[in-house]
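Shown next as structure tokens: one chain only, the form predicted alone.
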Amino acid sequence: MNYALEDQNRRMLRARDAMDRTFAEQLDIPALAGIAHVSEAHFIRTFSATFGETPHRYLQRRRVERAMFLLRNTDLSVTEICYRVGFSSLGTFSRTFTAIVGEPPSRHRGRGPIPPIPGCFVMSWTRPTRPTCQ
């Protein structure tokens, strides 16, 4: 890999993490745009090739993960959820997270508590893998 693709996709990591860390807020393109040291429309275009989806999918989906955590695991309402994780619109919300579930929200929270994960499972799929060689 070249330096310049390295430094780039270290760029396209700190936005991300800007992201990831404040995912409830609105999308905030030309502050990302900034973190990443680059215009707003080549934000967009680099982000999407670098992860496969654009930051707006990207924030949907991260934002539908927490939801699945939350109705999974509390008591909040449907509604409740909807506004902490970021949705302003409870039918975006629920057509969102059936486009990318599979399953609306009130089915998704039928299943339970998330059951407790060994944490031998944890450290053997956090570990980071050795490069191959080719």
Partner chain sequence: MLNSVSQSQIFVLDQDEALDFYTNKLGLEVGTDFDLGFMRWLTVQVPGHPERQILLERPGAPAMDEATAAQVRDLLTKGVMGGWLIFTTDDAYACYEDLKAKGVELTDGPTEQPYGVDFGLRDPFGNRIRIGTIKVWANDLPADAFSQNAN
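Can you now output the form predicted in complex with the partner chain? The one shown was the form predicted alone.
Only a single chain is listed, so you will not see partners or other molecules.
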């Protein structure tokens, strides 16, 4: 049995869960590495190897997914949603959202509400997969 790998997976999952839970906060690598009990350099490398993308990109797609949800299921303004999901500039938010989703926030809103299924299924299954434009 490869206990070390399984334990490492579990610790990376714990850090990823933290991103899903507190996506709107200013999450930094030292804090996430601390949750996973690894060094900062080791964290980025190991997270990427485990989940196939960097922690930064995972968080970016989580924030965009939450924005997609709020656009479709609430009446909050685009600006309010931008800040609520953790972006600090409307320009960056709009650019990132459009690059990932393939349409701007306002048009995405027109798709109407997401059906009422358990919240974490929404978070897992509606997270956009398109690569980001760097």
